[in-house]
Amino acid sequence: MTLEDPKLDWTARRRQATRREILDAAWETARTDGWEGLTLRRVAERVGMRAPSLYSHYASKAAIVDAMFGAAWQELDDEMAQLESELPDDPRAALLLVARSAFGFFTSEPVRHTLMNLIAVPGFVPSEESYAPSVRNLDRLRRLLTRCGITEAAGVDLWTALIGGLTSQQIANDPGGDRWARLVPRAVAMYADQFGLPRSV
């Protein structure tokens, strides 16, 4: 059997269309009952399987995890590469974008938020492979406050700790409203004022 052969090609395609239907069984049970209530049996009965059988695609509950770590980290990368090509010029507003974006990707689905910026699941580290998504995200933001013109390593941090709060308070105390949402712009030009950059004409 060649690797041009259809039918290991489909079997291949098969393959990756079931491991993505487990992953979206255990975002569902992950919303539906909780990170502690995501078991393999859960997911199992989503995807009409038993259990077992989800050993075949994944080691371990931990490996399923995993896998939504580094897809979740994979899905932000990707909106914040889109992004770093449409930033406008000028500092304060290319800022601006950021912020709403990211905000918008985290409150739109906190189980995720959960899984990538707090402890989801005790014990759990992400593999290798699994965390470089995040760290692409990472380099990717140092690149974007540089080109606003934060240098300061200490730039990151302060970000960071600025959209993961404004993030958390929006989905703890007003879930599907706007009460954090709306302050995403003054956070964004104290922080702007911090790093002394020059207002938008």
The other form holds:
There are 2 protein chains.
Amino acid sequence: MTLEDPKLDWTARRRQATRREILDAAWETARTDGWEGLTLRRVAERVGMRAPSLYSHYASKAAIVDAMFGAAWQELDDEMAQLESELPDDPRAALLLVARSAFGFFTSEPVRHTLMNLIAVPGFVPSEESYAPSVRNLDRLRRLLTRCGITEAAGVDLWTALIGGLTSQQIANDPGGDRWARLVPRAVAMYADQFGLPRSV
Amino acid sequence: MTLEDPKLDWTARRRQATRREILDAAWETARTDGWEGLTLRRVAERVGMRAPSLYSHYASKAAIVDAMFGAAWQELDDEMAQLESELPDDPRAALLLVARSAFGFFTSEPVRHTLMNLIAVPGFVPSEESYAPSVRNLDRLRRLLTRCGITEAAGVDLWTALIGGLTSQQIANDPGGDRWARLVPRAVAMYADQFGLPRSV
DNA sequence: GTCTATACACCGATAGAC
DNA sequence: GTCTATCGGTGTATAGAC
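Starting from the form predicted on its own above, please write out the structure of the form predicted together with the DNA.
What follows is the whole complex; the chain from before opens it.
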């Protein structure tokens, strides 16, 4: 429910827009100063407000971070949904596409990555509502892998470990480079072999 | 040089012992309250001191964290050195042993894991001195994999991604469980297949 | 809704007595 | 080497005027 609803009246729409502005400012702050540098004063400054004014729109700093978490997973899920609708028939090609998409999504925004994977943000615990998109995304991944011929339960867990490992290494040890990005095709082939996918022609 | 040197005189040895106590207290504090909860006041309380007294032993809070980083990597490297001396001849068995060892080391102490892999500790950047053990460890890993028949350069990067991915998933999504621990043998087999290691008998 | 002013709790670090 | 006292700063959050 972070998107604007055209049926709302003017003041409600204005409120939504302001919440959006605050969220954007929070992302920019986190990108610049890291999660430990994300403070209400800095966010407010970027929006053009004073810190206490933020409380008219979010109940607390935690509520802001919570909204960021939900929005990030929703964003990934939207991307995966798009991908799902245009998946190639060849299982290996499809797998590679999914892998590259996720890898690119995470590595392009390291700060977002640390929030989504629950590392680095002090005492943050997502609310049930903001957790929902990440669950939806895992379901979608399960479906996607099944369509690629991965039916075993272990398939999903090994997939998340493999892709997550590649992205984390890329971000931590070669930020901005492609040392692990270059390994993605090979990693996917290795994974496909393990689950007995037919070789492409 | 964090180990005690028997040739030092009494006061120097006492100093070393106190530094050790402080480091231990810092670990315990980080385990209990997380890295954001690691404060000099809490560490001092655990040691039985007042916060300012810590400055007689460490120049700053950053110096303490730095020492923890170096000690953690030294600890892992010691374990890997032990492993190296008793490695089985069969390449696949050796690989599995290395994987299990690293996986167990990291997952047994999640807080240590986040420090070693440079996620979650505010603005920490390791000093050259404390960074050295981690470099040594990577060299050892390279040597270890070579002995197992992994000669390609990509071998090390894919290995760290795979093992790191498994450990991170285990810690983040099933702490205390074995959902990804159970996948380690399969992941190692998949990896060994990719690099053409002969199958065990 | 936004502002100013402020409460309250902490933090890392320093000065100087003992 | 450890203490007390304190500095200068941070943070989140609230009260109340406009």
